[in-house]
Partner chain sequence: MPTTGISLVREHTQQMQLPRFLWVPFELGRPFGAPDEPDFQRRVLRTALELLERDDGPVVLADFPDDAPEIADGGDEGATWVCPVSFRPSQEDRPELVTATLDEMARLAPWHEIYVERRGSAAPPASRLTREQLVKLLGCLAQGETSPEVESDDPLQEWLRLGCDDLRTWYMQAAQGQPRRGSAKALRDWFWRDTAAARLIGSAATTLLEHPDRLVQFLAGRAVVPREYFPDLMPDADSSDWETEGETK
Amino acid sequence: MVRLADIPEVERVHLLAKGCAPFDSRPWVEGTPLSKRRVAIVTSAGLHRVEDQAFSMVDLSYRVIPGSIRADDLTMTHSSVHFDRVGFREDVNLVFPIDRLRELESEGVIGSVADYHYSLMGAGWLPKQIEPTMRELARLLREDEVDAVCLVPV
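Chain shown above in sequence, structure on its own - the form predicted together with its partner chain:
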């Protein structure tokens, strides 16, 4: 699990019918070796600190997740009938691998972990609609001297 062939036909047809047009340009950025990079995570899992405002169904805003966050301090207000929150509740690293990133830093695989990571509400919007938010995040990431971002869906 899960390849498209493994999911029920009605869901497969639905997924394949989604419009996923290529972007107008194909940016390609190279950089220093991975062992010198400062890495941040940007997730569309609708994660945020428990005390933060929940994401709504169609939400173009973002939430900042401090790199020092404890797993118990995170909640998820993305919802979908196509996945369950049980796995996330058991281990936040299933969708937000912050501990794994810290381990890779300790092993010297990456240079450092960013101070701030970001979360969005997945689905509900088109790429053009979310572009201003992503440009804002790119600015914030640069200010944190991030030079590698791992994009994580849910």
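Residue numbers count along the first chain shown, from 1. In this text, all values refer to a predicted model and were calculated from it rather than measured experimentally. Here the rigid core means the biggest group of C-alpha atoms that line up within 1.5 Å when the two forms are laid on top of each other. What changes on going to the form predicted alone:
- Fitting the two forms on the rigid core leaves the C-alpha of Leu15 displaced by at least 2 angstroms between these two forms.
The structure above corresponds to the form predicted together with its partner chain; please give the structure of the form predicted alone next.
Only a single chain is listed, so you will not see partners or other molecules.
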């Protein structure tokens, strides 16, 4: 793990400006057993279907990824000097663990895999900037009866 003291000042200042307000309610609650939950993936890897519009560098939108998608139908727009894309090319599950979810579903560990998953461009956004997008995603997840999300920050 990289320490703040080891990264360039401009990056350090940027990361430190991303403070999150404390919760004014109890954010962690008990729910139904995992074996009964419907699980979706939300990744900030900038993934999308090959035929979808690519993300731009200043993009607060999201892309919908069908749960039935094959790994080779995905591409990644996200680029940064801070990470290596080789891992994604070798195994999409590093940034979009759909095969692992399918395995957990078949083993009965989770109830089901959601019909739709979501991808955004990671990094660069202050919480207040991305909040409207995340509220919309929360609405879509509820419509798909999702009650657990695997968040994959990239």
